[in-house]
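This document opens with one chain alone, in structure tokens, the form predicted alone.
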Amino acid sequence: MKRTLIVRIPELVGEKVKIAGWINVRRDHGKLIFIDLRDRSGVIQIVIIPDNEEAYQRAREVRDEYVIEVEGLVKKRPGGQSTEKLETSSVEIEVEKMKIISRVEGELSFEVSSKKLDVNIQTLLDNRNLSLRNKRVNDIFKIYSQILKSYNDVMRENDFLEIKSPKILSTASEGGANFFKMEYFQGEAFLAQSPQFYKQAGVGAFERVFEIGTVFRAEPHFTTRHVNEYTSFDAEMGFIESYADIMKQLTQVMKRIIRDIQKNCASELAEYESELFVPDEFPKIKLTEALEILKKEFGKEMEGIDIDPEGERLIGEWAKKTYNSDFIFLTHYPSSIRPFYTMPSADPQYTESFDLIFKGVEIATGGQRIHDYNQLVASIQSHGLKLDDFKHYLEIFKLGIPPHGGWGLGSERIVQKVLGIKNIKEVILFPRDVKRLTP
């Protein structure tokens, strides 16, 4: 008999099947053994009674998690629908043979089948194998998925290429200092930060690139919203007009994710009791204008032409009771906070790029880059690095490049602020942070 996943099994009333998983939750009543079985689609009760012996003495072993397989009659459910919201809950398992596939080897850390974990970050990260298999967990992933399938899709649709880009480099990506540093047989080589040069150069061969990969940031922080390995969604786009441009294709994709998110993942979204609010377009001010409302309106001065996560999320709050929007662009940063490659404003003390806020949280960065060999080169000086650390990067505007820009997009941010979670560490598989390099 072929093993049928749970989600089915409403379908199969009166039938005999095979259904295999982990034991969330074992209930003995009286001399009835109850259990809850999980497989990737569902939970489903099974109810093993004492005159089918062998069943019922295997039954007898069994403790959460471990691995069975059991063959039994599809059943309406006694009393019809259980209290659980469950597809299944109609249903149920009467079972006639259980194999034990694996067992649990030691104590559990914790309840895998309670509804919300109540453990402290820490204790939750060092048991990670163990967490991911609590269904308020998993659920976080399934956003995840769906997230990652979406921005594929978007960009492919907007006909980008998607490329791979090298992360062991020979120089630091931008210049900057927070890089990772390794050996390279005789020499050594650095971690990339951002794929930035090489989405720049696949403008020049393809004019439209995108990319799902890794970047690392040798940061110290100890925060809620930084760790040191993530998964940046990138993109570059040649012939364009302006860096407003850039925002409007970063507005479709971010409208895309979230369309999807609500399509295909309601169930999860209500676990996390999640609202979503996406106008048409998203609100975009300059940043000096952010910093006269976060004055005005809540008596925040910042030091400098610079917004801090305080000013964020306060912007984030006025973006929402303005505009009923959980999404608003900080335009036109100091050309002092941002990169060479950034383009110049008219004013060249402000270049021509924003940051996107959602829900009060920077998610990415963007904005138009110089494209003129000349201009490039006097950028570079003009921050104090030196022309050689960037000869194999000029040549790719020796050979020509048009009017480019793009973004880089933080993925863990965004299950963060749709989910609602307080640390992005919760949201990545196995984090790495400072102090964290395990499991």
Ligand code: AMO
Contents of the next structure:
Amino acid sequence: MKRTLIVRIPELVGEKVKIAGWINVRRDHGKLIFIDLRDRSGVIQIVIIPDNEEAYQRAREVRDEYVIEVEGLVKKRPGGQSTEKLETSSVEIEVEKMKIISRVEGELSFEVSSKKLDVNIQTLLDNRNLSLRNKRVNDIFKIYSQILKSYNDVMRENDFLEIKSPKILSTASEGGANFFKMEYFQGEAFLAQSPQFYKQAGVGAFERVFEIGTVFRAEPHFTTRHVNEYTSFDAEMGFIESYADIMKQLTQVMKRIIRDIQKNCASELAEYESELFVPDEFPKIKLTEALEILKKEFGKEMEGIDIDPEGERLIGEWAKKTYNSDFIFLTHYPSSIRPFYTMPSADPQYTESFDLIFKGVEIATGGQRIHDYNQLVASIQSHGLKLDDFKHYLEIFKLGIPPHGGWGLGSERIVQKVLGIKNIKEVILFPRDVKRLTP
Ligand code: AMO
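Output the structure of the form predicted in complex with ligand AMO; the preceding block shows the form predicted alone.
Starting with the chain above, the whole complex follows.
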């Protein structure tokens, strides 16, 4: 007999079926044994009666997370026995045969079937192979999978070519100090902080490119929104008129991602009580205006010329209150805090760049790039960098390159904010931080 997925069982009343999966929970009621069995499609109650001696002996042996295979009859459910409401609760399976496929060694650190795991983040991540099996945790990755697909779909529909760029580099692409240096045969190399140089090269060859790729940041701090390895959604497009074209394209992308998860992941969103406010156009203000708003509306004075995480949170609140929007663009960041490749504005103190804030957290950075060779050389020098380190990058701009720009979008931060999850590490399968290289 072929295995049937649990989700299909309610249509098969009166038929014999074979199902297989993990034991969510076993309940013994008098002489009867009830098991909630889980596969990738759902959970169903199965019943084992003592008359069926062989199956009954096996059922008495099994514990949570054992993998079993059963054959039995699908029956309308008398109701009442299950502690939890299951989607398949109209039916149950009366077991005729049971096979134990895989056992659990030792004790489990927590009960996987709990509706909400009541464990701290350390335990959650130390026991990742187990915590990922919890329905609520599992849901996060269903949403993430949809986001990966939506980004890919919407970029292709807009004529962007998907690329994969190298992650072992000769130079740190974003500058700063947060890069990992590694031994590379006789010399040294850097792990890519972003695909910046290669997506710009992509414009020269293909006009429009996008990448979904792993990037590495040597962030020495523990925050709720930084990890040392993350998946960046990048894009770069040629023949733009200004950075506004980039914001327009990114707005379309975000609207599409949110629409797709609302359409295809409604039950997961409901589980997290996610509420999303997505206007047709996202509000846009200059960073300097944002700093003014922080002062006027919240009595918050920023020390420097940049906004801090608390400031972003408050601007997020302000955007919600003022525009009923979870999104807001902050534009024209000062040149001194933007990388050397960023296009300066008419007033060269500022840049043609932006951050996108979603529910009070920066999820993307983008803007127009310098495409003139001589201007780029001057910018590298004025940022105190060595021309020699950028020899190969500079080649791109000797070969004819149109005005262009793009963005880097932190994919994990999208999921984190959509579901209102406190720590970014909870939305990453096996996260990496300063102290965590395992599991
Ligand atoms: P930036 O360095 O701002 O820009 O990064 C872009 C986006 O990546 C996400 N992000 C992170 N997510 C998790 N952990 C981290 N440590 C982390 N660091 C950054 C954020 C951020 O907005 N090359 C430019 C982009 C461009 O201009 O195209 C860049 O990398 O969501």
